[in-house]
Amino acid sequence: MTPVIFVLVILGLVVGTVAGFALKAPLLPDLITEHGRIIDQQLVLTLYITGAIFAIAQLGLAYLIYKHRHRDGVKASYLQGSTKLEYTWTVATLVLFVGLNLMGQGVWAQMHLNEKPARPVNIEVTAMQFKWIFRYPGKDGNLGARAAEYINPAEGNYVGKDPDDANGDDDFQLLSMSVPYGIPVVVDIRSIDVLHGFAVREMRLKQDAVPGLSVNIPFTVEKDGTLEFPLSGNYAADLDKGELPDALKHELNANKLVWKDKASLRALEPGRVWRLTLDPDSINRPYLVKLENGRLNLYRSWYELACMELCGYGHYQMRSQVNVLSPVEYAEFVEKNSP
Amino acid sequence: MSSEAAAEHAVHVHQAPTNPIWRYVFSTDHKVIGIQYWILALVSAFVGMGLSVWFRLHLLNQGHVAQLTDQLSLLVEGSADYNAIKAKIDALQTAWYHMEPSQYLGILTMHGTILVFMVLTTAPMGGFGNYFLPIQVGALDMAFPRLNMLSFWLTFLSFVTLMAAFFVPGGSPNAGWTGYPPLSAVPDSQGNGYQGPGGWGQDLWVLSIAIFCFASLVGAINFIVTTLDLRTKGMTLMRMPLTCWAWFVTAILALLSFAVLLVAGLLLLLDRNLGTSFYVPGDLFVSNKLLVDHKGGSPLLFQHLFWFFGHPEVYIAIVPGMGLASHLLSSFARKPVFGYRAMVYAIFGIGVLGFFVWGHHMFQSGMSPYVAVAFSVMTMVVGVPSAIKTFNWLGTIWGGNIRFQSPMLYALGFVSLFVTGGIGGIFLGQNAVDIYFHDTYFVVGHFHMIMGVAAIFGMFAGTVYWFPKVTGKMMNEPLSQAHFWCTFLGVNVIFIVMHLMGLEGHPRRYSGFAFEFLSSDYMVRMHTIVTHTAIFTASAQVLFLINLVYSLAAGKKAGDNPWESTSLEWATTSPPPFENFKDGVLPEVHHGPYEYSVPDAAKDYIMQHDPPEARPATAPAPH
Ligand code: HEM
Ligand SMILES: [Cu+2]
């Protein structure tokens, strides 16, 4: 009886686990960065390989358990091992594991070892208990110097911007991050108190923020948004006029888009692409409405930024947001915010 | 000292004390100390498990709160629907198991620390190792019985110190079981709206770990010397059971790694209390002011020291289980261990390589990305001996005649869990893939599977296997089997689901769900499954407790060798006399440890101390 139960349980384990992964749809959150594609490829390849190893090893175990269950009159074999087999599986696993690993080194080099892209958009990311501060270099493209001695909470100067450095005159800081798509960005990640972790799932990017260190990571966003859902009505004409029709409002609400009944709207490409920003004053959630193949689709272009390194009681609420803008919108964003 | 001389020496000093205090409390008898360690681990395991059920309940609750809050934001404030949902949220937030965020982290930290140190590090070594290493190698006691006693009582002191952290002002430490500075080093940075500044709890945590390190060092020396010097006549190294090899390698790992953690802890204590700056860099801005009295420390230094200990530590937890699994698979499949030598080399390989991979916990920490490449490749290399062991376990039961008694069930469960848990490592060991998984529930699933549950299955296996030797009574077989199935099913569900949550990007160490992607239907469903299964699995542990108590009181009487095993502990009475072997006469060993089903032999097993003739000349040469 026991061996049969064992076989059934292991069968259940294998089927359940494989189903859990196979049926998870989508397998991973949407992907918006260029380097992320390679990470995903590597991840999925590893999933296939290890999935096969998992199934073979567990089913093999079940098979052996059943096949060699105790039966009266059967004697176990006096088999002490096999040097040939030992060599075979040692070399095979070594080649497989190390080979798999080396395949992933290219994207690591791209993110960490290679020269940083020329003339990127620079954004300074400062982590503190329990918020994120993003400083942009303004129109001159240069960030002002910083030092701890200039930190001044009364003026909201947590990053320690040097008031005397002219480079900093047009810097501006915000509590959420906006990045253009299609243009390389380099984030400079730092912390002014304890450890924090900068992570955006959709960007496949994660980096601890360490006090005393400043880590630069390049990335390029290559998508302008993630498909949220197709819209059922044809609102193109209204959208072009800058009006949010009631039917569309209902549709958004019905799809649980949480917003405080305030929206801004403009046509990026009249008749084809519109920027719809929900809650423009407070949370500022940008969406795109695109006319594609004669249908309107709603895309979200904001992503949640989470803290991934334990930083104290507020760790779980250390949330911010990354907004993806078109290069044109990004230029306007810089223009609008530069003092 | 030759082993004979050692044995003679030991006979003279080895006399049972008559006063029960010296015999059963402050005892130098390795058997008593082994039981003491085991009880400490059992108590700790139940405390740690209780805490986890508590925070699982809290988390499930938070999932519901998050979803209700989403609904709320779509409704008009003050409307009937709004008020109804608001009332539901309030009810959830005042449930008895609700935790404030800081309290959650405190309980989480204590859970991790208690289980890693007081359970996973004590029972396999201090418990089973203490009791059975001397008997299996044929010695009267450990090499240094007094040091042995010291090491247990220091461990106990460490336990008490850790427990005290629950009750001091400011509450338990909340920097996680890894205790990374600056959070753990700067009391003001733990200051929070809920409990006042993080204070003594963190100090007690560091102190407790420092004491624990010291105790482990002392214990490790004892294990190493005992293995090298006190083996009985004929017990060559290559005739030692794999359990002994495992304890031996574990002791070496402990010696080299706890020394480093001890230093890391002491420096942390100095940073906290004497204003030094080993880990605390200058210019920190905490609690709204600039810290001017620290300069030049490095938070990464602590991480390096911690994981230089931490990675070997995960092997300290699992290697004894590997040794025992090999031992049991052979014993209950009635077959020699497949590739005994390969197993020994693999254990050593893990031991040595295990010291060169600590950086895989730090891929995203800001350490040099060049070094990360080296650590990553080394990590994949250390996966190889783990794979070798798995192949050899399968080889051991291949062609066997498997008896499905409870020790074997746990051992087979160990193999299955080890495979599942190890697979997570193949993802995490790749620096590029770890970018996505680092600090998510995927990591939590991986290490619970392999270090938590697999190691604990090793302990269950050890308990049912050796219970008859220690108490003279058998454990109740149906109860053991029921416990095995419930636990095996439960842990698989819990920790595989956690891998899926990690795939969705769920961060570790979150006490609530302020994010949209954390309150999705998928996540909340997963949280529900995990919490419900955790409650089920925790309840199933009562079966184990009942079994212990019932068997102790009314268990069937065990003979000397109820499992028909070959190693020396089965050559003595159950329970063994104070001197381990009758009249303190040490057995002489003539055979390897896994002589099962030897062709032409009279029985299907030859015990290690059976006379040389027990092994027919016609049989193939032993490994
Ligand atoms: C196949 C071999 C293994 C590989 C390649 C591997 C790899 C890894 C890696 C890379 C991490 C860090 C992940 C991260 O934090 O982002 C990790 C975490 C961990 N592993 Fe493994 N591992 C293996 C086997 C084991 C074993 C045998 C144990 C214990 C018995 C273990 C216990 C742990 C623990 C406790 C952690 C998490 C520590 C923490 O952050 O709190 N691993 N593993
Ligand atoms: Cu490790």
Contents of the next structure:
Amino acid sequence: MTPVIFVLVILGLVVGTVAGFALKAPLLPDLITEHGRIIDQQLVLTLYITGAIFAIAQLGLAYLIYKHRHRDGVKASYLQGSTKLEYTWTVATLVLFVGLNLMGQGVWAQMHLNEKPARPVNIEVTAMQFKWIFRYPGKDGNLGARAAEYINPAEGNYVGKDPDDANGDDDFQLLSMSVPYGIPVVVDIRSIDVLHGFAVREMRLKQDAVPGLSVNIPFTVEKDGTLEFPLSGNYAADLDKGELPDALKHELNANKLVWKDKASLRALEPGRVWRLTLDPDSINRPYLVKLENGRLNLYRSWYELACMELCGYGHYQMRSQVNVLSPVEYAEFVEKNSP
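Please give the other form, namely the form predicted on its own, since only the form predicted in complex with its partner chain has been shown so far.
Since only the chain itself is given, any partners or molecules it might have are not part of what comes next.
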């Protein structure tokens, strides 16, 4: 590759990098939690700073390649480095990255060092090869005690629930996670075999599940869903009847959302918000239909929970789903599943 072509390639990389920031290309997925805003601000700031440094460094590299390219009749000469410059940019790099780390420490401290919110929804998350198990408190709101000696997968006691603790009589466990929006939630994350990684990108949650450790993470979901796509028709009156209008079925098909004959609609706020369940017999992936500014929009309120640690040959199976429900729906969810 000739020096000129090399320089043009470098300039193309720089222009592509700067254009991405200048055009404000979407860098992150949708956000539905309160603490996530601070994380996003910190991440975007870091990307802008490192992007600027990358552009300056590559422009300098392109300049030096072009200036010192091979030319007939010009002898190569030895250039002595500058110790002062080496110290300068080494210290500057140290200050920059330590400073960014200190700025982000507040988010971590807020999630791990502050007192737990009053009257949160407590959910216990247990990771094992190759599935997630979620234990919920029943109507009393209190999880029963647990201990390692009670773990017995053969009897379905994966989490080590104490059979003699009355607080656990109405606890129940599922393979998917449901949380209410607008109410503080605390998840207690642990593993019973190897290292796993609990991660929900839209909630900006990422925490390793480590055998022998229990890590609490508080968060609050502030949005009931993220916009999937706007609907072209306005058939709000038909939605209150609890049946899928043909126009809605057509739009779902056009956007590759498969609905079943048992698909259901429920008015959460008649004339304004409806819960749409496409396939009650399979994985319940809840959607919302909302009337906003005179038109209907479809919102997704389920999100993937992925394992972000290589936990064995079946790692690809280590996934689950997080459903976001209204406070009323969550109370009904607890009522329905409590033994």
